[in-house]
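Just one chain follows, in the form predicted on its own, and it is written as structure tokens.
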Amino acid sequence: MPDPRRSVAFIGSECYPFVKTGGLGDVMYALPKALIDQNCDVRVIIPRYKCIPWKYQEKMVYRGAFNMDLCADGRSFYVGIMEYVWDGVVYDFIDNEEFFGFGNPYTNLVDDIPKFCYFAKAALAALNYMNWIPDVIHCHDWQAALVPVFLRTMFGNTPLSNAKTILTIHNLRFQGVYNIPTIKYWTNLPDYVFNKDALTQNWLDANMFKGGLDYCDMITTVSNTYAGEIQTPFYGEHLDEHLRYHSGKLYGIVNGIDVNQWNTATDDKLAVQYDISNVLPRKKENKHALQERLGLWQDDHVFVIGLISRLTDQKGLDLVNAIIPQVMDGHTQVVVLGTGDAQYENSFRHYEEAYKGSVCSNIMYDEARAHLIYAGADALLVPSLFEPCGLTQLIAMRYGTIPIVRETGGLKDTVAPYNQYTNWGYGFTFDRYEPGLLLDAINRAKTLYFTNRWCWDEMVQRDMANDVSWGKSAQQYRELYLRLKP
């Protein structure tokens, strides 16, 4: 085991499998286990949500509780702490029936920033109130941004005043404004924060993800492009001159996926299961279920194309909507799983209606289904607008599945181009934002498919063959705890 052991507190809004909304909860639950193995003793703090399933909560324990104050006319409120051991990690759940009891982890807005004022404090009052000194505390997302100003500020007088902060940036998109006068209101934070320079935004709101990022220690993102294209004005959502500003402390670390979870060998969600040595045959059949269960014509022959997205702007569908009748050309079938905005819902819904046999649209999330479209397809299209890291391309190198990405953030990172003259690469990318250049990715790869097959297999088995676990990437996080601790 490396040396010399750290301890991290990791603070979120949600990690699998308790609560689940996106990658952020699988990099809540991956990345702690990974980093075990790095020899790091781990504790992760989310809200004890309603919708956690019973099983889990039925199974946590009290560790006790405490009246916190945290509003500017001195009112407080009821802090819980309910533990949960597996696999080595400590989970511990901020429990208040007032902000976490409506049942989703998130409502709107309005319920929103008083619930993640109180959640970022209560974190912190619970670490004390346990007598855990982490040497670093990682938080997530704009959910988690008021820690590292209530760690130098309320709480500079505490055993925690030793622990350094990182803030990771998952989605830049999300920020946490609202403005200033609720924002003291629900923190009782001193004046001085509310400066142009932390928390104060256009002198009238108050950015919690800004004022986070400025009293931080580090900074990282899911990857290194989206580290650098988030100093820029078109990725930084109003925040990259911020960024630019404390990019000395900003880092790249791409995220991994968990690869006992996704193991083409033990998944049971598979009509066929397989590993490197047998996928060729073993995806022909897996083909072959997943037409037969949506409802595709049964063709060994046919390019499948699976796309498992939420259907919003940011995940290119506006690409994919104007090219899928170019695409359609009696070998090709489409596969949609996800759902999102009206206008793609109902636009894949037509598309399924104008090509019966060869567009499926599943406007649903269905986990199963999920599986066998990666294990089935023999690509993935992955044409974001902007992907700070993005999972599902992992998955598809993983389940020997082509991905077919645009050159943004974790997606350029990942996916080296597949290159006809040395026979070398992970996928097909295009750069710039245009549905012709998506569409003559798709048809790169449709080519190889069609007049190269052994080209084509050989970059299957080379992308299973690809390490895209957590390992690499806990070890690169390890070395940023040991830089802020030496």
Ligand code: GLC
Contents of the next structure:
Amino acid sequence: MPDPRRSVAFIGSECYPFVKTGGLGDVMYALPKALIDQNCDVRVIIPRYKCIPWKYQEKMVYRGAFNMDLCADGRSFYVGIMEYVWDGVVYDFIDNEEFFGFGNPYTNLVDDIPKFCYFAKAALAALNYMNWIPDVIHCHDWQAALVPVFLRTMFGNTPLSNAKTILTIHNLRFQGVYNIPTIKYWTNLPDYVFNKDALTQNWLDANMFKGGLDYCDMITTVSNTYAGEIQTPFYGEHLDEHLRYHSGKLYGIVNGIDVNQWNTATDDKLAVQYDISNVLPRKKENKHALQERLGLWQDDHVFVIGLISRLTDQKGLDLVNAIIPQVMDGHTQVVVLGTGDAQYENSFRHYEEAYKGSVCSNIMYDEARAHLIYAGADALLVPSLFEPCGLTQLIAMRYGTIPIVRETGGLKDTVAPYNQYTNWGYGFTFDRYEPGLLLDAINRAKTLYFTNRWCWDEMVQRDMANDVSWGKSAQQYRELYLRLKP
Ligand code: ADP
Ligand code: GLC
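Moving from the form predicted on its own to the form predicted in complex with this ligand:
Then the entire complex follows, led off by the chain already shown.
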């Protein structure tokens, strides 16, 4: 066990298995667990949304409650703390019917802005109330970005102000931007934080993420390549200049996955479990089961391509839509799992109709189905326009499914391209955001699969053996914590 022990409070808006809409939820679950192995005490603070399944709600224990001043006109709000200790991690749920009684974590900015102004302050107030003063407060994305701002202003005279803060960027596209008077009202933060180097942007709006990036002690993002990309105008989402200014405290640490949660040898959602020694025949059985359950033609020999994704512009779905007709050659099947923008949901529904038996579009969020697709598909598509890290390509590799990705962000850092001359690499990649290049990458994958199965099978086993766990990255986080508080 590395010395010395460090205490860390994670603050974020979602955490698997309580509530998850994407990779942030996975990281909030898996990284704290990995940090425990790095001799850290971790407490995770998230909202107590109504949608958290009852089986978890009923295990929560009342830890205390108080009223907290929040708004500029003195309006105060109830803050309840419900606690659940599980597997060495303490989860504290911030309870407030008015903000979180709604159901889903995110609705629209009109509701979300006040909700996360409240949450950031309530999380700090809860730590103070519990008298748990961590070495580091580790905040995640815009929903927790006001934490460092509150800490260095309104909590400046409390013991908590000894803590250092890290703000991790999981996705810069969402920043929590609203007009200044509204954010002033919902935070009562002093006027001086609304200056152009902190919260204010374009003289008119307040940007919560921007303020947090200024006030935190350290910024991290979820891959090295994305850390560089966000300092350029194309990927910077209008904050590239701000990030270049703060680049001295910006680090990239690539995500991992929880290899116990994603374990083909124990995964009870698969048709048959497998490991590296029997993956080749058993993956075929999973493919068969997938085809049967989804109503696809049952054929061991077709090439099955999976796509598991939020259906939004980020994910490169316009490229996929543009090339599906060229991909459907009678020897290929496509399985889509996702929800999101109506435009993409409808286009995938259309392709299912047009290629009945070969394309299956599952327009839904379904954990169990995701597991079966990871196991039963031969390849997984991740052609993102931008991708801070991406977890689906990591899960795919762990399940012996070959990723086909665009070389951006974490995809570039985790999927070394296959080289036919050295017969080494983990997947197929393309660089420019063009449908023709995606099609070319898919065709290269198919060519290897159909004409050189021996090399393909070797890659399947190589991918399964590849270390995609949190181990190394959790160690890097620990080093940053130590650098902040020696
Ligand atoms: P992002 O956070 O941008 O959505 P990631 O690749 O980091 O992308 O994480 C996505 C996570 O959500 C993965 O665990 C993936 O398996 C899961 N996921 C995405 N869409 C679905 C879905 N429709 N059903 C089940 N799981 C999904
Ligand atoms: C974001 C990003 C994704 C990343 C995830 C977890 O949702 O879009 O690339 O893997 O956060 O860090």
